[in-house]
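One chain comes next, on its own, written as structure tokens: the form predicted alone.
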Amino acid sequence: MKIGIVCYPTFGGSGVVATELGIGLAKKGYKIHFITYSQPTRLDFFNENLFYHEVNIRSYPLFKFPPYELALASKMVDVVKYEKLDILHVHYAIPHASAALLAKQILKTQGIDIPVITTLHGTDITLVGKDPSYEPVVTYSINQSDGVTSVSEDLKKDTYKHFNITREIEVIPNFIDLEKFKKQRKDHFKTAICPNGEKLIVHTSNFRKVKRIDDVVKVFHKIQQIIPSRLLLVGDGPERDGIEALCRELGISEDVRFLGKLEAVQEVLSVADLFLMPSEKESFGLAALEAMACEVPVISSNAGGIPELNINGVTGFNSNIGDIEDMTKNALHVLSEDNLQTFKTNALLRAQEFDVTNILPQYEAFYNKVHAEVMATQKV
């Protein structure tokens, strides 16, 4: 089966997930091609059956902005006929899933019928989506898709509940690789950073209000009071002036380090101790579970799906949105030498459940399914 791909080529979830569907399933002989504005950051170009297709976007006078959507469009249309495609699968539902429909039945007037599946993410439903300027589209790209996901039951149930939906979803989890998410041998980057024994204890986002990193830090600083420890910072964005002001009017800028963005996070969550995830809205929590597969137990918010990945007092603790005090108590008691090693082992564990082994044959069934009942409908 050849599959097109399209997704944002960022650090962030969706386009980490749709980058690594499409290396497990060019891996098991399926052809991928990949159509997006730039190179995904992980994608792997030594598999033969893996290909790139880059959307130019052209500036015009009389556009205000450069028009992406119908950019992308028409490139689908041009590798759909051109690659011979059996499937789109585009992640996001603005722009992916209205231009894949845009591209579906400029396709159809030239006797093409390419089905088109839906993955929704998170922010395309709860953020972008609730907004009146797009909610008609994202309704209309949903009902008019021929299949469509959802990463957890929770992202399912806020759609429906927001959106007047017709169209069955079908939750297919995230995943990790479980080859490359693993504990690495990082003893002297761990004795580096913490020379006296410290705990160490990460957190890694893009560093928006919703990911509340100033909780993060509060909890910390309240770590820190009871057990020796230190706080990695990885990823960056807009609320790093402000969290970088809070270390300093705490006093703990001696023991908080930002690393900014990196490719290779797997390395630094191979030494941590504890992962914390606050955040105000998770529709999975993908960074929870690369920690949890380098055996890191997790500190989280209840928000989302967060709770369908981190099993309350297995894999970590889940506290309510801003709690505090309840987050410090939790990080402590899995800190404790008589607990930590059960709550890693734990977390691996759980990990393992969310391997792409497990969930890739997901994928190839619904794949199955949409294509078949597509071109049942030709038939009739």
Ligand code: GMT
Given for the second form:
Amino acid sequence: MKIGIVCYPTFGGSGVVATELGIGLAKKGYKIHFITYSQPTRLDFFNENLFYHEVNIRSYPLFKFPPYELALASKMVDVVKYEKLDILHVHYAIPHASAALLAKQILKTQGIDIPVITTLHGTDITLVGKDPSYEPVVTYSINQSDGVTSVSEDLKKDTYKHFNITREIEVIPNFIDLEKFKKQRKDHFKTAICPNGEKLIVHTSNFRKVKRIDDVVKVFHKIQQIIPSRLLLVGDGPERDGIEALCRELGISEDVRFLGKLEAVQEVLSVADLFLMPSEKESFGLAALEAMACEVPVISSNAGGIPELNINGVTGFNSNIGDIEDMTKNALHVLSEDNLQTFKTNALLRAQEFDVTNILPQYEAFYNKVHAEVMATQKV
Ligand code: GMT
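The structure above corresponds to the form predicted alone; please give the structure of the form predicted together with this ligand next.
Now the complete complex, all chains and molecules, led by this one.
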């Protein structure tokens, strides 16, 4: 089967899932064609089954806003036609799903019926999508796609709640390649960061407001008053300056390090004792799954789909959004010498359920089902 994958190629979770899905399918012999505006971050090696098509956006003095969606739709038409794709799988509703549906309509006039699958990732529904400036297009795109998946039960529920959806949505959760994402021996790194045996706490995100990184810092500040510890913050984004200011205000700058957009995040997670994810919204929490794969327990909020991953009292704990006291109490419980190893073991066991080898077949089955349905309507 030849599959076109459309995604945001940058560091976001939806782009990571889309790229890893393509890589996993290519290893199984599928021909995967990525259609994006730049090379996806993790697609930096050669594989005979992986292809990359760049979307070129022609600007013109008249365009205040260059029409990316139209350039993307045109590129999809071209790739589907000349590479003879069987399916288009778009990740993140805006604007990928509507662009794919435009491409589908154009191709139909040329006698080609391309099945379009849309995967909803989170903020395309919970934040941006339900804004009145996009809602009609998102509703239309979900209802008109040939197949729709969401990354958690909670996101599926939210989609039905906020949009007038008249179709089935299949839940296929985020996944992880445990061959790639696993605890590595990095003792020298741990000794350098925590020379006196301090506990190491980690947070990774795109530093957006929705991640509530100020809660990360406040929880860390309280933990540190009881258990000597250090905090590593991986990622970058609009909240960074405010968070640095908060660290200075609390007098903890010496114990907090900002590592920026680190690619080898598993190296940091390999030496971590605890992962903090106090998000306001989180459809699944891929960053928490990455931590768990490296045997790191998670203290999180109970937002969105996080409780579907982080099992309360087993792999970590979930608290109400913004409940710093509860998160601190739970963190101290997990970090205690009596409990830490059990939580670490449980985190890995839970992550194994989301291994790529378990989740990829769900996508394959979904592709086959949707493809067969679309082909059957052609024969009628
Ligand atoms: O975490 C982000 O803000 C990035 C965002 C994205 O779309 O790239 O992540 C979303 O998709 C991930 C992959 O499906 C999920 O694991 C994240 O939970 C989700 N983020 C939010 O819902 C805030």
